[in-house]
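Okay, so here's just one chain, in structure tokens, the form predicted alone.
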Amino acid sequence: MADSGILACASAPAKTILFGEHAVVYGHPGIAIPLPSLRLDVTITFSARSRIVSRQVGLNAEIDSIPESDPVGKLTRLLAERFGMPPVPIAIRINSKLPVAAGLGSGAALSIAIIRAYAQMMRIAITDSEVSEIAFEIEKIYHGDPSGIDNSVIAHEKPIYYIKNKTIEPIETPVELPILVVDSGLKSATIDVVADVRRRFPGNRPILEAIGKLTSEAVQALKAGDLPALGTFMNENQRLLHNLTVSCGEIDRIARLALDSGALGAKLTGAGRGGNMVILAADHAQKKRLEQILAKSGVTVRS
């Protein structure tokens, strides 16, 4: 029996952290923005058997066969407990432009899109905060000790100033940021990097505190649309992340190339030791030039 009939559709964006990686886990502020051009879509349809399908990763498994130790297995069980079982067998289909293990929030985006689609299918109204709360439980599997910033910025889909368990403040910016997201080409497991930073705490506490202080100052530049100041803060944040040992040779190389080519700021985004970088141009014309220069150097530019 072929799948037929759409029961629900939902979407979630990627995100990038502008400031505060790692420090945000320890109660310091972080700033994150959504990347609406990079999205993950979920469609729920009728099916002969309940299953989850993603062509990007070659996934086609029955939902009940996915263990609870797996993020999707845990999520589907949480949703069934919270909202009830689907009235019919379903297929959850995933179509994503987000790279995995790249610091762009692919895990949180997947959880949030599935949560929204599931609630829509069950005809249950759900707030952004409720979506974020459920997704945070799944982030614990991906990250071990998550800050909550990924699920918060993706669920609310707006720039936020975030302090763990305290503050989620939307940020209004007077300009559209001319930023590029650049893939280092190196995979990195967030949970491993976060755990390594924790192993070396409190020795790295001064660095984390410095990142937090910098973030609290950078938010004013972001609100004012002061791009040169924002770039300076980004470069200092990258220096501190390098001292935290979460940068790597390829990220350092790309940052140098971008800055030598006129970028205002360049830093890793996410856990580091691979994954993606965020680069700030002076304007949108320069953003296009930087995109061409970086692409010619062999790296993948995502937005």
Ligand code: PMV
Contents of the next structure:
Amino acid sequence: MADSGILACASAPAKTILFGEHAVVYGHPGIAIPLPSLRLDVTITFSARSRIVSRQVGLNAEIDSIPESDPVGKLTRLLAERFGMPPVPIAIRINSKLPVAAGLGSGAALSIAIIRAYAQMMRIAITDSEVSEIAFEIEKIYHGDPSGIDNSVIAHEKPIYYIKNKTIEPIETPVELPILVVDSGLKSATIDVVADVRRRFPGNRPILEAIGKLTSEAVQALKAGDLPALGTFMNENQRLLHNLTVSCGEIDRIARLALDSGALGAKLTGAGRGGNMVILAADHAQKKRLEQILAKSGVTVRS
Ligand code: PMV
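Structure of the form predicted in complex with this ligand (previous: the form predicted alone):
Next comes the full complex, this chain leading.
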């Protein structure tokens, strides 16, 4: 029988970390912003049999057949425990523009859109903080040892200054940042990179501390809309991430190309060793020019 009747729908944005990835896992600050134009949508419909479907990742499975070790399996069980079983068999349909394993928070966005749609279907009001807290449980499967910055910025959908278990402070920016998010084209699993940084701890502690110090200074530049200062902080953050061994040849190449073409700053975003990068232009006209230069050299512009 074909699915019919929409019970609920919700969406969640991608995110980019401007400063502090990895260091944020160790209690240092991180700064992240949502990417509202890059979204993942979830629709819940009536269905003859309960299932979960995503064309993008080729998923079409019975909800109950997904093991608890899988993030979606764990999430659907958690939601049934917390909000009750669905009143009828349902299909959860995912439609996403977010690349997976690419540093843009696709895992957190998926959890958050499902949580919001499920609560809506059950007619339960839920705060952004509650959404974030449930998604954090699932982040543990994706990341192993998550800081919580991804679920926080995506649930609140605002730029945030974040310290693990301590601070989620919204940041007001006086200007719309002329940033580009571009894909290195290399997939990278966050859980592996985070585990490798952990293996190298405490030898890499001075680098993580330097990233934390830089992030606490960069937040002032962000609040002031001081783009040249922000660019300098981004380049210094990238240099430290390189020393942390989480950059890679392709990211270094794209950063060099962007800076040689006039960008103010360029760095990886998220776990690194592939995935996406964030590039700061001097203004929106230059952003357009950079977009063309990068696209011509084979780089995918995501946002
Ligand atoms: O790769 P992403 O988008 O999942 O971001 C990971 C960010 C880290 O700081 C490396 C890990 C974390 O939990 O904060």
